[in-house]
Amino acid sequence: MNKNFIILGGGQAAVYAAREIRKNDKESNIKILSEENFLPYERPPLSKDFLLNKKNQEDLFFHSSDVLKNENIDFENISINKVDFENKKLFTKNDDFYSYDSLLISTGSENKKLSLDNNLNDDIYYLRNLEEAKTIKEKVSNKNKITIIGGGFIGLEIASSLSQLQKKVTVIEIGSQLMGRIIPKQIADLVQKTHIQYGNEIILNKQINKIIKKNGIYEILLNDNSLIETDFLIAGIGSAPSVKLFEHTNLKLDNGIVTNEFCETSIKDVYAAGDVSNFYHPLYERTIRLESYQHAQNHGICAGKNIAGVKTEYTSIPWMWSDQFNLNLQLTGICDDYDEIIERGNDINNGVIYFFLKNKNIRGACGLGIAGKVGRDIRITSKLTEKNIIVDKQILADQNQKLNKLIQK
């Protein structure tokens, strides 16, 4: 009898998992259930090329509906509001249900929201999905002064895009540097300097005390009593895994759905992949939750293999990027567990990379440069991390020496 495989969530991890299941299982039923009205699409361009009108909606889709039909993968726009793991059923609000033999949860993550006490919550805009990106794109067309609350990756990418659309942009960050503690301060400072050079105002170490709306203009009062006037408010203050549906079930949750290296959850025949999963990584010997394009793809593929019966360990080295103005920032591995930092280069025109070492092995690296300058070295660094190679620190630090020497040794 053919099995029923259901994938809950319709993003990148979902579509890559579905196609991988189909590669290994030609007969079973595969169904993707998504709350969004769109086929699975790329999210990274939403804050960049989509806002800048370099890509339109049709350019974002991973595959056409014909591709999914040809591979006999069903895609339904439906909201699930109850899960019965014991009887392997998913229920809609009308008490219709879907039965599964194996379930993949790829519900992704959701924006953390600002909480304002003066009924202005609906005046704050967020960007995580296509509908939100379309709304922001439309609303900012006739706005001039825009304030972004939060100096993380998404806030800075939006700031870069809107600045290129000739908007006056202010970024307010509660912390002492941009992009949080995971990015070396030296690199965060270089990014900040670039934003300022392009006309963006960056405000660090400040909290918002109050936001008041007067005649369509917003007054933002900061904790140093300074005042900012703005036409439009966007917040990017982090995200949380989308696990509300599972909070009163037996599914083990801890900063997402806890999974092992095979994408298996605490419940038999239930898997999780992508942003929603707090997965065990054998190399780092710890659980990690990631929100990145490459991880969603690779984790989905790994989940698909395991669901189809091809036992596969997830060992991909984390990698992510951010494009802001003419800068490309790349991050590989993990940069919060190290005993030494090695710097390579000191000029973003040629690329700057910081390597995070533990016991002479690279645990992670963060690089910044004019587009194209750090990509090759970051790729090589991922291989060095994966192979657990003890590295020569002099070669790491010398930009005149090629990193692939370290692989060949």
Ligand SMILES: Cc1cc2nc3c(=O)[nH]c(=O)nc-3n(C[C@H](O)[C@H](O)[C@H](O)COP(=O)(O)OP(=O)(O)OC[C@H]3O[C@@H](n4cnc5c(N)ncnc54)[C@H](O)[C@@H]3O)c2cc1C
Contents of the next structure:
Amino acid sequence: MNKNFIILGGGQAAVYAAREIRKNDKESNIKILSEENFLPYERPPLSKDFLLNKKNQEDLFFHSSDVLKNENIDFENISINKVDFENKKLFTKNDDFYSYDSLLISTGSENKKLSLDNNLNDDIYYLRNLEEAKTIKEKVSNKNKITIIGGGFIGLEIASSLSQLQKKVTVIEIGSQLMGRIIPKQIADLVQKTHIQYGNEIILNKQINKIIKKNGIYEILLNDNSLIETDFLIAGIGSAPSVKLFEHTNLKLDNGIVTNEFCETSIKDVYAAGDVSNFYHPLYERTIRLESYQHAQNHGICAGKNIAGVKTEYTSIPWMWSDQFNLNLQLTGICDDYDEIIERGNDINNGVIYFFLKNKNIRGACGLGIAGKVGRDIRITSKLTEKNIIVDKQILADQNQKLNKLIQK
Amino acid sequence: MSEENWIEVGSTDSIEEEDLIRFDHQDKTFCVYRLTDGFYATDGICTHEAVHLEDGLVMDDEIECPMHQGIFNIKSGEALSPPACEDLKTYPVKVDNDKIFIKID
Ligand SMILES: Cc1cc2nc3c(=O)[nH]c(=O)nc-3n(C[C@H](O)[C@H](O)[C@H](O)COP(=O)(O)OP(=O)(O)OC[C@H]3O[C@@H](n4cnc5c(N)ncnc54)[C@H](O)[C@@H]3O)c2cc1C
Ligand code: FES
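Moving from the form predicted alone to the form predicted in complex with the ligand:
First the chain shown before, then all remaining chains and molecules of the complex.
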């Protein structure tokens, strides 16, 4: 009998899962339910080339509607309001329902919101989806001074793009360095230096006490009593997995939906993939939640295989990038659990990489360089990590020694 | 086709096995690869976001872009993994007296 496979959330993990199910199962019904009225699209350009007008909306879609039609994958623009895991049903706000045999949850993540005590919540803009990117692009077109609250990846990418659009950008970060503690301080400082060189103002260690709106202009009062005037406010203060729908169900949640190495959740026939899942990684022997392009794709594919009955363990080594100005930052593996750090290079023109080792094994690495300069070594690091290859530390530390040889048979 | 289209890149021992070199000619950049079964050539710039593939990783028959891990088949130029979706142009290669030539149209 044909099964009903439903994928809740229509982003990157969803579409890769759907196509992978179809690859392995030609008969069953596959339906993607998405609250966004767009076919699945790439989010990384939203803060970069889309804001910079180098990419249009049409450039962002993973696949055309023809590809999905040809593979007999339904895509429906609908928001799900309630889930009944016991009876395997998903409900819309009108109480229409969809029944499933297997369900994949790939609802992604959502931006944390600033809570201000006055009525300015509608004056603060966030970036997560295409609609929001379009709004920001349109609104900033006649603004000059832009303030970005939060110095994380997305905030800094927006800061880089708006600076390239000749805006006067200020970034306010509550922490003592950019991009959070997961990034080596030296790399955060190099990124900060680049922003400053391009004219952006970076304010660290400061909290916002109050924002006052006067004649369409905002005054931001910081906790050291300094004042910043700005024409437009964007916040990027972190994100959280989109799990509200499941909070009062018996689905196990802990920093997202807890899944095992087969993308299975605590409920039979319910799977989760992408940003929303906190998945068990057999190599690191712990759970990890990632917000990364490569992970959303690979995890979606792995979930698709398992849903279609091809039991497959997820062992992909985490990897993500951020592009700001002419810099490319990359992270692989995990960089928060180590007993030794090794530095390779000290100049962004040739790339700088920090390797994180534990018991002599590489666990992860973080690199920064002019576009293209750290990718190969970071990729090789992923492979060395995956294979648990112990490497001579002197080779890692010496940029004159190519790392290629270490992974060649 | 005329002989002039074959451009000398360098000697065969200038490229290690499973590796590549960048080759600039007039205003264009190419990558020339040495795989286990011979030499190949493609455009030198990724079709995704204009980064030099010379810094990429060669694995088997594939070149992986150093910027966002887009993957191309070196022999056919086919884009194999997102975010790369547009194929990479390939060029014929010949070896004559230990010298590598590529044919640029
Ligand atoms: C601005 C921005 C820039 C980024 N840049 C990079 C980068 O440079 N490099 C990198 O590696 N990663 C980057 N990322 C991260 C990457 O894009 C995400 O990790 C990836 O999109 C996650 O895919 P996903 O399928 O898990 O979730 P998403 O792509 O977020 O898709 C989830 C979908 O589910 C929908 N949904 C949620 N709840 C419901 C519901 N109840 N009913 C119906 N639909 C629902 C959502 O609206 C959304 O469309 C970026 C992300 C953003 C937002
Ligand atoms: S620039 Fe090559 S994959 Fe993006």
